Amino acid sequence: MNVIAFVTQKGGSGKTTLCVNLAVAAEAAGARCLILDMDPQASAEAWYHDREAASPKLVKLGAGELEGAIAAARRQGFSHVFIDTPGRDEPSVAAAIRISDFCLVPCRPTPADMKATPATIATIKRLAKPAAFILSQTPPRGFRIKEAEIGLAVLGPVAPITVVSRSVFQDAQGAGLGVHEFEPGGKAAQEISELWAWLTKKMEKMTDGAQKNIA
């Protein structure tokens, strides 16, 4: 089972978007998936309310019970948990990042997101665990996000796909969906898509480096 935590201690950062767009992805592709909703404002579990498909599952669930809730899902089968977490510095973030096997990092291509960054990348670096940035709700183009990139590459790996702002992630989530359903052969859904597909990628190099590790 791949536990992937979502992680930034900046509010407004897409990571509800991607977690839930990210978990209907994989569910398609034949994943068996569990969100874990961390984040106070609670909206992964808002979507999950005003769904109508019966996966992907969602919890609803504090710093306290992760542990419980992780352990219960390897029980249960689930191939993938989905840990949306608070945009903020608070310990059920670092309880996130410590429970998981890769941490991905929304960043928006701005100064504010940028300079919030780090903090959490040393908390991932002192809990060593793997990480890569995403850059989220970015411009179709410009000069920001090479910016950006540059930047983010300093401090870690980027992920080279690019997630655009666009209207009809606002719009799918409104109707408990995701892209892929809401409008599946959409360039919001590509996106999607291609970063599941490099995820997957990352996953599996990191199971194969362990096996030969144990070997």
Ligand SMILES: Nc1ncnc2c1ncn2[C@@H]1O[C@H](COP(=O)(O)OP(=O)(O)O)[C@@H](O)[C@H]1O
Contents of the next structure:
Amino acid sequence: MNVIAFVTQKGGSGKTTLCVNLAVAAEAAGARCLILDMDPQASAEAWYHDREAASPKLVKLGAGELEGAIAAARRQGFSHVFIDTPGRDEPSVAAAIRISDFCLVPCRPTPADMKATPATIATIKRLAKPAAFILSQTPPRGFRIKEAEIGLAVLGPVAPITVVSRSVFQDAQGAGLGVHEFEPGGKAAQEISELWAWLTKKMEKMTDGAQKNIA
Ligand SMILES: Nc1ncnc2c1ncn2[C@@H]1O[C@H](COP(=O)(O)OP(=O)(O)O)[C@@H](O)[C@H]1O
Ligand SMILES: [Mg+2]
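Alongside the form predicted on its own that was just displayed, please also present the structure of the form predicted in complex with the named molecule.
The complete assembly is shown below, putting the previous chain first.
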């Protein structure tokens, strides 16, 4: 089972959006995915309430319940757990990073988001977790993306996919859907699929590496 935490201290950068959309894409690709919503603002849970589909499953919890929830997810045969976290420095964020196999750090290509990332990265490094930035809500193209990639690469790896700012993300969120369900075959769905494919490969490589280390 792979545990992926969506973390960054900056609110509004895309944690919840990426978390729920990747979970929908993962389920469609055959994974069994559980979302753990650790944000008191509970926007993932609100999305889940608006949803009619039975999967992906979502549970809202606090830091003290995390370990038990991960153990239960393992017993119940989930292949992936996605942890959505608050956009503030709270004990739940460190708990999510600690228990995860990989951290995705969404970042908009704006000075405010870029300035907010070092604090999150410091916690990730302290806990020695593999992680990558994912540029989110970007313009479709242009120098801002390249500049942000170069700036972030100083702090850590940057995912080779950028998620463009598209109103379909907001419309799907409001309808309790993923972009794959709201606009199948759309550009947003394609970006999320590419991100899922990249993440899957990354997790496979990490598992292979860990097995080689044991062998
Ligand atoms: N790629 C995107 N395109 C358009 N809107 C987006 C995108 N990603 C996020 N949003 C919107 O931006 C707002 C903040 O995103 P959210 O995922 O809730 O951030 P966080 O969980 O980090 O606070 C939400 O209204 C969401 O719908
Ligand atoms: Mg959120």
